[in-house]
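Here's a solo chain for you in structure tokens, the form predicted alone.
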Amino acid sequence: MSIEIPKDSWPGEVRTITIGATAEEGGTRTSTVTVGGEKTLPFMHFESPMPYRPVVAIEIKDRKPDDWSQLLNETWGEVMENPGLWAKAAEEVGAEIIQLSLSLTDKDGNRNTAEAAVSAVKNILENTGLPIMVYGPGQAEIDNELIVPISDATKGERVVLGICEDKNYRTIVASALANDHLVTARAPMDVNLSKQLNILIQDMGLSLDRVLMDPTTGALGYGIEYGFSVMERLRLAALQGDAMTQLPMAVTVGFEAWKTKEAKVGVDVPKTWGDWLERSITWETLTAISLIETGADIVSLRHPESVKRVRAAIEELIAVPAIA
């Protein structure tokens, strides 16, 4: 007895976006990454195959961070002192994109400079052929001071610049327009605010084919269910034909997961919490897989073992046979 599986046919689809540029395309990358193109909900293979699988990025910094977990410091070791070597090490453990998060200050506490930021990016480009994403420290004024010179120095590389927010998108978008880059647009867990920011960016003349959407999320146990819901609603709106939500989604999982108490604290905790390292990696891994299952196209992680586990989960989900 055969069973007919009901199938939805959606009028809309997610835009396809390519990050990075090879020598033939005017850049220096040895590989590029393409995301998006979905015509149904994640991994619903029986309705429509996923044209591009979700991608795992690794987040690195322009210097050894002061506020990262001891576990991460022990894992990456000396390469954290050199962003180029750190990027190379990240590629070796499975990164498909390098996300560089710029620091607010240098190791001596002085304000970060454009010269230092550009030098870090060039160092990364020389040590890896992967496409890159570059995010500012998160303060509008210094974000602009650092991102614009980086944009100018990497013209043609199709770098993802960020992060564009409602109070800080104009300068970054203008720089992306001038140098053929892409941007990430972040709104605070709200469907309408995400749409509004995308509209503002498009109104500046930047094609939505060069915009990634970061709807923001929490980590496992810290509001992930709300972030999951917002991402799900954005994906449903996209498939229903809302052009302003038809953008691939990129989320900073490592940033969220490694600031939770369960990942940060290794002493004076209940024994039932288990091994500190395993607990932390599990927190990051489960956060990433949960968000991939709701539509995340790019997840940015920090620990190599998390990368390994998330990529394995993606392979397993992709390999599920379509139902006839």
Contents of the next structure:
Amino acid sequence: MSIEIPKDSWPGEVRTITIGATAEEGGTRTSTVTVGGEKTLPFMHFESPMPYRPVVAIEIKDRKPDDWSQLLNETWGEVMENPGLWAKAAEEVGAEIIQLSLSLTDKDGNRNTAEAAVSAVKNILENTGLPIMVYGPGQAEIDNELIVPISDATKGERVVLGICEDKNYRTIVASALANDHLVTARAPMDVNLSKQLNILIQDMGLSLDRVLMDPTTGALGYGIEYGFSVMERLRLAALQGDAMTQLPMAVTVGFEAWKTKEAKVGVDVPKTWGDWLERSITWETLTAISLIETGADIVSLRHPESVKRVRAAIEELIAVPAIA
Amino acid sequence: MALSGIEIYKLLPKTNCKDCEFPTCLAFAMKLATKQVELSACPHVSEESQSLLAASSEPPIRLVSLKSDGYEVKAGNEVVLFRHEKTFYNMPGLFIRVTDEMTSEQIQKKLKPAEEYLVNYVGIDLAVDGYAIESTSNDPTKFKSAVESVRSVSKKPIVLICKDPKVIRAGLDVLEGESPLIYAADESNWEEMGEIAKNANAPLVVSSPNIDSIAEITEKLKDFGVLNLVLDPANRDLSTSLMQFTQIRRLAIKKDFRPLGYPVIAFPCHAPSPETESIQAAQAITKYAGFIVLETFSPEALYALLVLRQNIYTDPQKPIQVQPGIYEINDPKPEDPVLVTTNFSITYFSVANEVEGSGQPAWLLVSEAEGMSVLTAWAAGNFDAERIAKDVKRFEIADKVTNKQIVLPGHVSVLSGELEEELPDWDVRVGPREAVDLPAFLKQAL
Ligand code: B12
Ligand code: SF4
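Right, and the form predicted together with its partner chain of this protein, after the form predicted alone?
Whole complex next, starting from this chain.
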């Protein structure tokens, strides 16, 4: 029997986006990352080659965070005190992008300042040749206060700035436009809200070739099924030709996975939860893999071991099957 | 293949006698096509039409079930490629593997903790579904005693693994009256294996790295009378297996291709390390496996996989919910505080487990929030001061407490002012944002 394998041939394709710029391109990065370009569902090599592989970013902070799992503090150790060294360490353990999440306050509880944030970013750029993404603390006013000067100070580097949400995207988008950067647009798990936000951003004159989309996700056990399905739907819409969904997707897996009780707490939890460290890494890894297989192009992770595992899995997934 | 209303109409008596309580046969056929009525409502269909209609209503992926004394693991009956299109129905069974070259003690040592394993996730108890026994010795006697060793620990369903029919027979001898899964038929042994499966009334796996050959063998086995089949596209790397599992699912569902209309089995047990094993198993869960065989029993990996399975197989239209109302935790007294949360299961259990673990007594008011998390419900207008106040009254919590202290989740601290207006005689407090911090809060702040 020779079965005719049905092949989906889609009218649409995901945009291709390059993050970071080398010296020739007007930046200082020693490597850049290109994502997107998919013409079919993830890893369906028999229908169309996957032009770019999904990539792994490591999330770091501008100072040692107060609320990260003790396990992460132990793994990263002293470098957490210095974002440049942290970025360098992240590069050494396999990051392809550095995703900096700015803190709301300094370690004494005072509001973070533009000077401090810019100097953290400069420190990172000096210590790593990787492309970077910079996300604000997630409060409109202070996001703008910190992101704009960073954007100005890194003109031409093709940094990904974020996070643009419906309540706060104008300032970040305008600044990305002025300085040749990119942005991440985040909507809360809803296809139409994602599309709407992308339209608004495009209306400001920023080409969608400079926009990554974060449909928001939940960790394993805490809403991953919603993230999984919304990503699947967005990617299907993109392939069906809906231009407003044809953007590579970037999700903050580490942030979600490490805020779960499973990853944060090691004592007084059920014995059936097993080993704390291995559980946490598995939590982060499986959340990442499940989302990569539904269409994530960039996953931000926190633990080096998860990075290793996820990258190995991606390596295996991008290999074209011998029988395809 | 599902028939259209017109095709069904052609098979009906076309007398419009109205005994089915529809005005015409066509009207009845239309309802039948959308599965809103049962064929039995028409007393006049011919036997021939009945069998044609029954065949057409068969699911695109056959339901296959493994049975043992008191247990059943089902796979198949899926109707969509993507869970958002409807839902995934039958969660893949997770089986832990042992071999017949392990001693009886080794088998028991490995399986006892697996058998006792029970983990609670949002009020649902999750466990291992069964065990796979592989003959690496190819010796019927050894295999038989391995099956006996497994049965001395567990009554759960079993997968018997060996390509040699003699060995499988020896294993089956121990499993009288059960339907274990037999692994596997291939080009060379399908007839003998088919015979065994038929006699034992047990489902049979068809294994080949090539899906063309799988389809050929399933057709032959079907003609031979073996209907309960499971497919093993025997490529173990992530990429090839993702491709083949997807192709099989698409052929079954989109093309109604019967030779591959069976559940699929995955073998992460062959992965080179426990880490890659859990990744392979996760892929199998999200991408279409019906049965999954694992090598490693480790609580942390198993917990993650069981939760992933639970999440992926949740009906997208219905969040898992708990009943709104008042829940008493650690025997609260009238002077103890009232904590407010929503009726989304994940939310409720995060909070309830923390409070319970803290040993501090509290009244938990679970508000009707359409099964949404705190922030989702708040953003959707299903969890505001008005609603909370209404539930406070509806559940008459004021009659149970004297202190009238009510604690809001930290994430919705913005509601505190309005809630004070709604409930003027209550002391409204804002709790921590995350439930993990509740024990400390209950001890210190209240
Ligand atoms: C999954 C999810 C959904 C799912 C719904 C899941 C469900 N059944 O609730 C879907 C996709 C349907 C959804 C929809 C929407 N969502 Co939504 N969603 C999420 C997501 C990813 C996770 C929520 C979750 O399950 N958390 C886990 C549970 C356990 O958390 P929790 O209920 O808050 O409980 C914790 C604490 O609050 C605390 N706690 C709980 N009770 C109590 C009680 C006391 C006393 C205390 C002290 C503590 C406490 O303990 C728990 C553990 O720490 C979040 C983002 C995120 N990653 O958090 C967005 C999020 C909640 N959604 C959001 C929005 C805006 C929406 C929509 C309005 C979007 C839209 N317009 O369509 C819709 C609304 C629904 C609708 N109109 O139908 C926003 C809310 C923004 C805001 N701050 O107001 C969020 C934060 C995303 C974002 N960053 O923008 N969402
Ligand atoms: S009972 Fe049967 S024959 Fe009579 S109208 Fe209904 S479908 Fe037609």
